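As a starting point, one isolated chain is supplied in C-alpha cells, in the form predicted alone.
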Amino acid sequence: MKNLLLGSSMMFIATLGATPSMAQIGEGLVSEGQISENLASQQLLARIISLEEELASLRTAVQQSTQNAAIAREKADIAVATVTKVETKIVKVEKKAKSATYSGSESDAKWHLAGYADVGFVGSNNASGNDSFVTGKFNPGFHFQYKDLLMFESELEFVTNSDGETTTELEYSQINLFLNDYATLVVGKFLSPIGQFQERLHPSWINKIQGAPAGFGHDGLQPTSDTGIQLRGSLPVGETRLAYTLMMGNGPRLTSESAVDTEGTGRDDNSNKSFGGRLGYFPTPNIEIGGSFLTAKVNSYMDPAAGLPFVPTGPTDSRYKLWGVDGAYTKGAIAARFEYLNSTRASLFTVTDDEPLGEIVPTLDMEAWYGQISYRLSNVGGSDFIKRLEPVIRYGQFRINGQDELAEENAQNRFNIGLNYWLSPTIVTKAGLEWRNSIVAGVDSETRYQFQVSYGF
C-alpha cells in the first residue's frame, strides 16, 4: 500500500510541473476549471501525506504490541513452571504426612498432643518442714481419633520426688468407642468419675489453688482411677440435660496400713469387681448437681510370698462403700464448687506393718468435703493488670475414724486463700496461703506459703 501511495505522489508532482504558473494565470492563459483542478490535487497530496504518517504510527504500535505479547507469554510460561513445582512439593508433603499418620484416607485418622506442666515453691512455718523449690509435674497427654468411631487417649506423669529421683506413672490409658450421640463406651484405665475434682479439676492449670483439697488428692478419700469399663454420656431432659456414668472395674485394694488404696491397678487381687457411677443434672446451663456411688469388696492384705501360715480369726474380706454429692455454678467470671464424700470399709482380719501375724482391724469411716469460690476481675476497672487477676478461697475438712495413724497424717481442717494472675488463657501464676489445722491431739498445725506457675498446652 505504501508503494501505491508513493507512485500516486510522483504522478501528482509531475502534473504540477506541467501546470501553468501564476503569471500565466494572470495573463488569462489558464481557465477557472484548471485552477479548481489544481486546488483539488493539492488537497489530495496533503491527505496522502497524512495517511502515510498514520500508517507509520500504526506499524510502530503493532510492533510494540507484538513485543509486549512475547514478554507476557514468557512471564506466563515462567509462572506455570513455578506453580507446577509448588504443586509437586505439596503432593510430596501430603504423601509423607499420609504415610506418617495412616495408610488410608487422610481424614480418617487424627492425633493431638495436650497436657500440662508446673513448677513452684512451698514454704512452711513448721519447724519440721523445709522450704523447697519444687519441679512440679510434667503430664503430656496423647489423643488419637479414628473418624467419629474411636478415640484413644493416654496421659503420662513425670515427677521428681524428694530424693531427686524421677518417677513415671500412667495416669490413664483408655479407648473411647462413640456408640451414638448419647453414649460412649470407655475401656482401659480411666480417671475415676466419682465426684468432680479428680476427673475434671486436678490438672494444675485448671485447679485454682496449688494442691488438692484435703481428702481429694492421692492417698485421700476420693478414688483417683480404676481399670475396667465405663458407659457414659448425656440425655436430653426437657430443655436441660442429664449426664451419666456407669462403671465396673478391678476396684480398690487394702494397703499394709489397712487403708484403702483407690489407685487403678492392672490386675485384680480378687474375683469381685467394683461398681459405681455418677449422675449429673443441669437445671440450667450454668448449674450442675451430681451424685456418686461406689461399692466393692477388698481382700485382707497378705504378703504374697508368705501366704497365710495361720488361721484367720475373722473375715478376710470386707465391703467397701462410698457415696457423695457435688455441685457447681459457673457463669462468666465467677465459679463456685462444692463436693462431699463419705466412705466405709467394714472390719476384717488382715496383716499390717505393726501386726505381721495378723489382727482384726476396726471399721474405717472417712468423710471429706470442700467449698470453693473464685472470681476473675475481667470486668473490673480499666487496667489490664487488674483484669488478669483472680482471687480464690477454699475451705474443707477431712475426718478419719478407725485408724489412728492415718488420722494423724491426714485428718484436718484446711483453709486456702490465693491470688492468681493469668498471663494467657492457659498460663497462670498462683500465690497463696494454706492453713492446715490438725484435729488430732498432739499434731501441730501448719501454715504454708505457696507459689506456682502452671501451663496447659
The other form holds:
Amino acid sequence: MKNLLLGSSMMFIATLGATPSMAQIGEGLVSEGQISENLASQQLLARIISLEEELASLRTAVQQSTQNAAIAREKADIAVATVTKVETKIVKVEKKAKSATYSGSESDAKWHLAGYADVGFVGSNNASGNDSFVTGKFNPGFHFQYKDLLMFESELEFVTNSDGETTTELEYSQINLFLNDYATLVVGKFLSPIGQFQERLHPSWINKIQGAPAGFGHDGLQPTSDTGIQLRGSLPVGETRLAYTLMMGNGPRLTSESAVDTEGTGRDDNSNKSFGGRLGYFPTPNIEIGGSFLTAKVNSYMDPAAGLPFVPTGPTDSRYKLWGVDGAYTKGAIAARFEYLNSTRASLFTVTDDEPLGEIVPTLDMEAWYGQISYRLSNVGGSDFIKRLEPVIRYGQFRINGQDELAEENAQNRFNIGLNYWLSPTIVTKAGLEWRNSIVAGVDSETRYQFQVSYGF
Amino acid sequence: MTKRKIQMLWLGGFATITTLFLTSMVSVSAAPAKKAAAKKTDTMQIVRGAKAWKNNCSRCHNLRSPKELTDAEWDTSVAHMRVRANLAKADAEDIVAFLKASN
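Moving on from the form predicted alone, kindly provide the form predicted in complex with its partner chain as a structure.
Next comes the full complex, this chain leading.
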C-alpha cells in the first residue's frame, strides 16, 4: 500500500510538472489557490508516510506480544501440571503417614516406653579393687498420658551388683496433674528437684562422664528422691521465664551411721514433712541460674535390735538444712556447668551397734561442688569421625565434717577427664580417667580408667 | 502448743498458699488459653517450636531426631519433658508441632 501511495504522489507531482508552460506564460496564470493546494498535498503525503511507519512499528509490536503470550501460556501449562503432580504426591504422603501412625495418635490415652541402659568396664590401681566388666544399669521408663489432663510416669532401675544379685529400685513413680499453662501438680515418689544433676543430668546417656560427681550420687549429699507432692512449672518474666518447683515430702531419715538418708520412703518415720524446692532463672536462652533449698527434721536412730529402754541424754530429733546454687551455660557444641550444695544436720542422741547405750552425735556438715566443661568437635575439621568426638573435663570436691567414718569413705577431691564418641544423638561411648584423692589423711588415693556405652531410648 | 499442732499449722499454711497460688494461676492462664485456641491456624507455631526445641532440649542433652518417635510418642514424650524441664504449656505445644511437622 505504501508503494501505491508513493506511486500516486509521483504521478501527481508529474502532472504538476507537465504544465510548466503555464507558469512560464506569466506569473498571473498560477493562482495562489493552486499553490496552496500543492503545499497541502505535500504535507498530506508526509503525514501518510509517517502513519505508515507508525503502523509498521505497531504491527511488529503486536507480533512480538503474540509470541510472548504463547510462551507465557506454555509456561503456565507446565506450572499447572507441576502443581497437580505435587498435590497428588501430598495426598499420597498424607495417606501413608496416617497408615504409619498407630491408632494411639488419635486416642485420648497414649503411652510411651522410654529410658536408658549402659554397660561398661572399670579398672583401678587400688589394691582392693579388681578390673571388672560392669553390667551397668537398665532403667526402663513408662509414660502414660490421658489427654492434656494427667500423666503417670515411672522409672525402674535394674542393677546386678558385685555379688551377682540383681537389685530393683523404683526410681520414681508419680502422677502429674496438668493444672494450667504454668502449673503442674506432682504426687508420688519423685526425683529430688534440688540442683540440676539428680533430676535432669544423671541418666548415663546425658551424663558426660561415667559416674556422678563426688557427693552427687547415691550415698552423697545430693538428695535422691522424696515421696510427697510438688507444685512446679514455669512463669513468664518479660522476654524470659522463671522455672519453679516447690515440694513437700516424707523427708530424710537418719542412718545407723548418723548420716542423713535422702532416699524417698513410703512412710514418714516422724510425721515431720520436708519442705524444699528450686528456682531457676534464664537471663538468656543459653544461661540458667538456679537456687535450691530443703529443710526437714530427722529423728534419732534407735537400733531396733537393742531392745533396751533408753534414757536420752540429748535431743531425739534435729533439724536438717540444705541449700545450693547451680549454673549452666549451653550453646551449640559447648556445655559448662557448676553446682554447689551445703547441708547441716544438728547434733542429736542416737543408739547404734557401736554405742548400744546411746550417744550424742555431733553436728554433721557436708558440702559438695563440681564444675564441668564439655565441647563437641562438630565444628572442627572435615572428618565425620572427629565431628562425633567430645572431650570433657570435670573437677569436684566432697567435704564432710562431724562423722569420721563417713569422711574416710567419701570425702575426696575427684578429677575426671574423658573423651566421648557419639554414635547417634542418644548413643555414646565414653572413655575416661578418674582420680580420687581422699581429703582425709592416711586414706589411699585411687586412679580409675573407665569405659562405658550408653543408649537413651 | 504441741508438736502435732505445729505440724498441722505448717500443713494448713502450705495448703492455703498452694490454693491461693493455683487460683491465681488459673486466672493468669485465661488469656493464654484464648491465644491457644487461635493458635491452631498460626503457621508460625512450627517456627516457634523449632526455636523452643533448640533452646530447651539442648540445655541438658543432645537434640534427638524428630524421626526417632512417632507423632503419638512425641505427644507423650514432650508431656513428660514439660514436667521435667518446667516448660510452659505453650512452649510444649510449639515443640510438638515442630517435631510432628519434621517427622
